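Here we start with a single chain on its own, the form predicted on its own, put down as structure tokens.
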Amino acid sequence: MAAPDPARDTLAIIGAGPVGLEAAAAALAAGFDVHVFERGDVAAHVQAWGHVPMFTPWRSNVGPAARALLARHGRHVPEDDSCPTGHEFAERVLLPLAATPELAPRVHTHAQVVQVSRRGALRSDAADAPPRADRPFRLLVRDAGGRENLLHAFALLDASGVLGAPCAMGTGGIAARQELYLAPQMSYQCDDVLGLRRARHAGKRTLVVGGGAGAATLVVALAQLAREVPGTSTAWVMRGDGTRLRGERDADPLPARAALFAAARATLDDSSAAITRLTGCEVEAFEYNSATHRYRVQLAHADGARTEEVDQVIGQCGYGAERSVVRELQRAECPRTGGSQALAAALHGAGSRAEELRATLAHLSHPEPGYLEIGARAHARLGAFLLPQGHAHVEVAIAHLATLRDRAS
């Protein structure tokens, strides 16, 4: 990976998660050269939602290139309809995926990927002069210690994803006044508030900040500890009417989400939940009194603004993509998600039936050739993804890699 000019089956890719590591054994399979870079560990992600069950069904969650290398080793996973918590599928299948044999060489933990160009051109220069396709990417490595490193490849694939970069909570989308400065306390995961996570909740009020399934679950969890603990309540706070949370759907062909989204609706009814609805809301400020350790929360309503005084505050207003890693690649951004254009343009027009597109090359392409966007990272802020997806992410990807290997041999 280090050599100047890479032979022309060397591939990167960004993201030790689902998307990433499917990449890394298809990638294996058709024959690269695959380095794997992680800033974390493994599947940390999905380990810090852990405690929550997927909504897709083991059958759908494991990818033909990983079920195949884990098979070679031994190691069957469910091909069932019961769906696993986060827990569950990193145990059963990323850690083990990538302690195997073939990928533990590959798989480069707290290697951070700091940036990524092509050696000796920049963004703004024309694709054809000198071509792009012949001047291998450039990536600045950041390991735990803070050292750097210049690694080169022929292709690369950036499959982060978005968990990575949660969504502020303030007016707009940007950060509230003190967010930022407030940040390191408060929490913008999906946190085990039943679990790990009780003796903070437990008996205290918590604001909870989103309208998606995220909040849901959340919300339902707070609810069901209120019942066990007194004096235990929540804040929801959401910008829509709440009428229909997002990623609600009629008719929903996920069984388990469509449960989370029932439940959710069951708690709001349910005195007994110690739930406020704060529906139409936005959030303006935050304050915190280091004497009584709470947080005053100033929001923002068409009625007028109104102030909630809360222990804990859980932001769950979605996620974007790190987009600074390759400012200097040629990218075709759509201006809404901050993914690929052309797929956002394709779902949008699907509808209902999103999440039912298989992907095609025409749209995960970006006018850099040889670099691809897989995974949750080609929806950015659009979400509404789905394992199933990425999995056809990468079979079209590693396909069109594969292609231009041949023809560049």
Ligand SMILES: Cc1cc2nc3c(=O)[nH]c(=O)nc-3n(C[C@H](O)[C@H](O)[C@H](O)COP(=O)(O)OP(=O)(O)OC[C@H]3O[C@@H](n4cnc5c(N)ncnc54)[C@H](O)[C@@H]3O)c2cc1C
Given for the second form:
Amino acid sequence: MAAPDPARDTLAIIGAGPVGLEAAAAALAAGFDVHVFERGDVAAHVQAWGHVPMFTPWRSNVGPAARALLARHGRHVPEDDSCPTGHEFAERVLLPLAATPELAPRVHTHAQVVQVSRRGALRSDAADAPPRADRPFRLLVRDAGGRENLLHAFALLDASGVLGAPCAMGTGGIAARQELYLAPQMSYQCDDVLGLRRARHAGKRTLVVGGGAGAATLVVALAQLAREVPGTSTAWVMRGDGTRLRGERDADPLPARAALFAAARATLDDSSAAITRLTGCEVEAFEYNSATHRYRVQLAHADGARTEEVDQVIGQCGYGAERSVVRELQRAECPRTGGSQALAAALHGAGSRAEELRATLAHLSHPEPGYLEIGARAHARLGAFLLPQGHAHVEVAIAHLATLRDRAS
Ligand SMILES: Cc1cc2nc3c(=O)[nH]c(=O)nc-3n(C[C@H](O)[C@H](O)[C@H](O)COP(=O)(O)OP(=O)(O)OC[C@H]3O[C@@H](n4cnc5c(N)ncnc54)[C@H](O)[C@@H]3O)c2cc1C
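Instead of the form predicted on its own shown above, give the structure for the form predicted in complex with this ligand, please.
Now the full complex is given, and it begins with the chain already shown.
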């Protein structure tokens, strides 16, 4: 059998999260020479919030290609309505999937895709230049030791997610004063405050900034910590008036998510939870006192300025997409979300039913031939992403790339 020709057969995928791995399994089944590049460990982003119970159930978390590949190796994954934690999902599905004999040599961990271009073509080349589709993608990939390699592929799926690009906490979405300087010692993740990060928060005051599911998860956990350890308290800052949290909806089809928002609201009426909610507030500035190890946080409110003194800060203001990796590709980007323009328009059009929208090829495509964004990366800043949508992205993307490949041969 002829060795795969990278310029014709190789499909590169950025990210070994649930959607990148589902795409790899589907690509194998479709006969691609697929390679996945993951900058951390397999499922790095899911593991970062692994202690959190998911609000989508087993039956919708695992895609058909992953399920089929695991079944071939005698691994049967639950298909019921119970919700795993992120760790359970990773341990029962994502890690075994990446370790199958078929995928193990194709999933390259600690391999960060730094930048992508096309061989011999600039993003700015005129429309009458040689067709871009004839020029393979060129990936600059860096390993854990800092060594860099250039690799080629005929098609590229970006499944890099959004967790690597948290939004800043300051007014208008830019960093507050001193936020960029202090960011390395603050957190932008849904930390495990009852487990791994307990010592940082027990008996301390924590500032949580944000008004969505991530902030709600943290507030519920910090309320539990306050009941267990005297002196623990939380200042919960949000931009809105708190009438409705981001992602909260009437008659939520996901009972676990409805229960999370209800639990977060219940903490506000419970004095043992020690939560102070500060609505209509935005962060103006941080100041860190290295003698007391405390932050003074300046907040802007319609009624005037307010200062909070806290020991820890966690930002949960949403996530965007790391655009520097693909900045040399021809993308049609939505100015609001940073994701695909067509998909963003469809998702905005779907309103409260955005999570049910199943993307088409027109939604996922960019002017760059052979390049598609899938998974949470496709929704980018908009959010409203659930795994079944990512599985649908994979189906559309692999069918399209198979057509391109077959047409070229
Ligand atoms: C607290 C929390 C709870 C959630 N609960 C749910 C839920 O119940 N149900 C649900 O559907 N969704 C949930 N989500 C959203 C969830 O994150 C996504 O559904 C899912 O992880 C998206 O999968 P993905 O493969 O698109 O991206 P990710 O899981 O984010 O994976 C992207 C991967 O790409 C890698 N990567 C990024 N950049 C590069 C690069 N340049 N080079 C190489 N590798 C790179 C990352 O390390 C990561 O492993 C939750 C999110 C959070 C934060």
